[in-house]
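The data below hold one chain only, encoded as structure tokens and taken in the form predicted on its own.
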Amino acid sequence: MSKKKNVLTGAFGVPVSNDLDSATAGPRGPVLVQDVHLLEKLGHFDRERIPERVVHAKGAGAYGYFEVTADVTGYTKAAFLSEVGKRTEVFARFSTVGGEKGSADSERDPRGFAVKFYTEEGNYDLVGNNTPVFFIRDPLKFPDFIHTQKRNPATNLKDPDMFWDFLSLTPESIHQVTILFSDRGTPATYRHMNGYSSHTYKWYNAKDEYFWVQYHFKTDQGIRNLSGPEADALRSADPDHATRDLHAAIERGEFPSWTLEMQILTPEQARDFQWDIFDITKVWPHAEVPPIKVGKLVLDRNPVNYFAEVEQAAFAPSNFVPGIAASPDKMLQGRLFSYHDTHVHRLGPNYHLIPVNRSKNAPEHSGQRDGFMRTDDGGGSGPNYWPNSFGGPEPDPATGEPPMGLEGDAGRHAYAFPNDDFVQAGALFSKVMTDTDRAHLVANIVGHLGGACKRIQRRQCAIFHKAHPDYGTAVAKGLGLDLDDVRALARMSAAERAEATKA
């Protein structure tokens, strides 16, 4: 029996008779507007690139599963965490943060670490990074921060003055800056880095008791980073090396995995904790809050189509399931709005119906209707309002989270503990890093900060000095700055330091 011919068709299944020659008025005449195949083909081509992500533009992704390995029902009633051995399908996406879609995988940049859990109660998105902290703690600063990581609006070039001007005027960034300019700022591959929630989240159990938690995905492949020269070499030799590595490893059957560890505090413990648990620029020291192992993340299937499954994947920290909720972390509160909002702009109001984003195990039953690119029956003929008496979907009070007491005056409040900003960065430099780590850190900073003007160099070195005197001294020496001047700036308040180093 002959094999059935695979006939080329248009978007609506109509067979195409010729895909090489446009319809024209005679062999050399102008193209005819009635060539609907040409119009369809060109029209789709014109629109086949959707807007690039503002952040996390370049990334790689894969499917897999999450398996529970410890009983956590005392902390959360989330169904996908309800029993040891339970598996939930996931889709994960890794990315660089500040660069464009065509940037190199080895750029010095935090790495995004996002996981979509297709649970029976709906999709749960955990959107984190490969670092446990971030540069800022208030979302009002986020657009400004990202602007400094992009291109100068006049020259369209990356600008060290923009980059370091903002950071040197934002001392809370020192912890993340120290991590970024260490070798951890250039992971060898996506498989050889950890992932962190960075934010604090709320877990609550069936008794309506709640807890504050942080997530740590620890790579089972071991940590591997690139030195500055190694990253520079890869930038030209193979700018897509991390994307290639993830896909190739899964194709070989070397499925990457991570062990999920949780740090958990009761509300009572949190009240007496020495660090602000809702400040994303701080970590919870493991000696004070020992992590517990709760599960395993495994990636074992590559996407079939990059655009459909990776480029159109949309993760939003506002996607919670019963048993997991937000905390008062200001940066998280801002992200609850911003991620969904940017997906609506980039992919349209029905981006949740794109297969990679669709809730696979809990169908949508809502009053949301219509909109651009609605691809299903739009909710059918049922009522699209509540309350109703026609059997439409109704809220379930049992799925709500327990109340949390809040108090305080409404207003714009400055952070209450600014001196804490330097302690953890100083400890990271002096107690955690090896001599080699410190040497690489200083060399990386000098190489980048050296491109900024002297007054910004002086101001930033004062920030390093406040974290640890040896830190500030080493960078200042590398830049050829006056050490007495740097020490004097370090003794000033942030406002005085800014005034003393104005243009």
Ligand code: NDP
Given for the second form:
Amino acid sequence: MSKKKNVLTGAFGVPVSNDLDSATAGPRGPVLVQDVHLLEKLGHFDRERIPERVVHAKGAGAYGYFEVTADVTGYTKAAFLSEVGKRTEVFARFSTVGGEKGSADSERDPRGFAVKFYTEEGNYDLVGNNTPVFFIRDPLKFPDFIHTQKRNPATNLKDPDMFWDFLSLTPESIHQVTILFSDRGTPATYRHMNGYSSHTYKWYNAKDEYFWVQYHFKTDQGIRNLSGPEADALRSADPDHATRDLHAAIERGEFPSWTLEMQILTPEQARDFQWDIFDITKVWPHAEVPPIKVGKLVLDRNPVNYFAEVEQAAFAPSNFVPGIAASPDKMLQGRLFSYHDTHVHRLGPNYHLIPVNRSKNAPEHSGQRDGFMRTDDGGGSGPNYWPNSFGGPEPDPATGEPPMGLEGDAGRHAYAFPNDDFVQAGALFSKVMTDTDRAHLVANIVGHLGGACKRIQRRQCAIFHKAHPDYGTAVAKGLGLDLDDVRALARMSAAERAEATKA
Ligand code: NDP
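Counterpart to the form predicted on its own, namely the form predicted in complex with this ligand:
Let's see the whole complex now, leading with the same chain.
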């Protein structure tokens, strides 16, 4: 028995006598296989890394709370939203999307904005971005889209041809491309950006009336962005600047907060709405659906261990609580599958038991058992099937969601209104942005698109032109392209334009 208080041990608690010298046959070696401490230490080190997230690999997270500030019981029966003043513990993670785990925080990219609410009815995850829209509206395109944002399979280099080839052949991306290449594509820190659900979700109340909603977390720190040159400089000066900023602000006691505003539509209003509310490439204009303030998100506690709490954090848009449900948004429907699936791959089938992911305030009473790394009593001796007559947990019909009518033929339906895709991007460019915003947008695009081949530049400029003639003209001029050619390409259908600009 050791008399020391804080003795180094191996993984199974056995004291270690020497952690500097491997056991060898004589002072010059070789090393003995019987040095089991060395074998255990090397073997565990060899397995320290888990698969990197395929998207959102680089991130930072913190704990805090969400507080309700307005009565929303007319819209949702979610218990954590049931009372003004009610607080629920949360864990939030912010991230870039396309870069690897070691990539720079100042890269031009959307930022992930994921919040896990540890409610008394189980965990609710809202897995959004700092942009209210997305590049594509169909999940079938998602792996292709992400491939183009990552590295070329032959060279392992980022490839502007891949990047812009896909986007210029996917015109619905123009709205998100315009936000991404504005200075909002390089937020100053994670504290100085908004978070959006981007998708439409369904809220339903105790009377089983339902509503379509979108979430907007507005930063209380104010929006602050980096210009293109500032982001470039930070990439080498401090590649982890946003991770550092979040941690340091919380350590200083400067707790970042966001005001949650909701846009809410009744099913009747949604039917007459000018935009398809399930199309994630569109926003709901504020003037038509004024956002209402409903709560505050505050982050006030740093994690103790990055790997345990941030790297292993797993958010899934499929984690709903009673009162909140999915909408028919196709991208959301794809994500309902994909997030859980990727966590099972990355963390294993029992990732829901990792403390940061565990349902802290509503104990699990499921029939799920066993699997790799099931470390608790696994549901004990209780029945693991339903129906049973041994007093096992029972389903509660009162927690179900109201039925929703659907119509239409099963099939692969192309988008019916392709010209709509340019309207909101054009409004952003011409009505919302200032002259400085527009100048930065054009310079940021010219710097990036300039790396792609000419035929792709021409095709993408036609898309900018369709959003707004001044937009297309400014980028085309910056790239030294023939304006008449860009205008002619803009007049073509997407299929004609693709044909006219193929390799
Ligand atoms: P509004 O004038 O009511 O709202 C414009 C909103 O644009 C602002 O509230 C701000 O959103 C956001 N914004 C400001 N500057 C930028 C920028 N450089 N890049 C991206 N967004 C910016 O107009 P509408 O609601 O009619 O929307 C007009 C356009 O504004 C939309 O087509 C869309 O591109 C953009 N927008 C709209 C949002 C919405 O939900 N309606 C949300 C975000 C952008 P915020 O207050 O969220 O910071």
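Just so you know, these numbers come straight off a predicted model, no measurement behind them. We call the rigid core whatever largest set of C-alpha positions still superposes within 1.5 Å between the two forms. Numbering follows the first chain given and starts at 1.
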_How about Leu483 - superposed on the rigid core, does its CA move between these two forms by 2 Å or more?_
no
_Taking the rigid core as the reference frame, tell me whether Ala23 has a CA displacement of 2 angstroms or more between these two forms._
yes
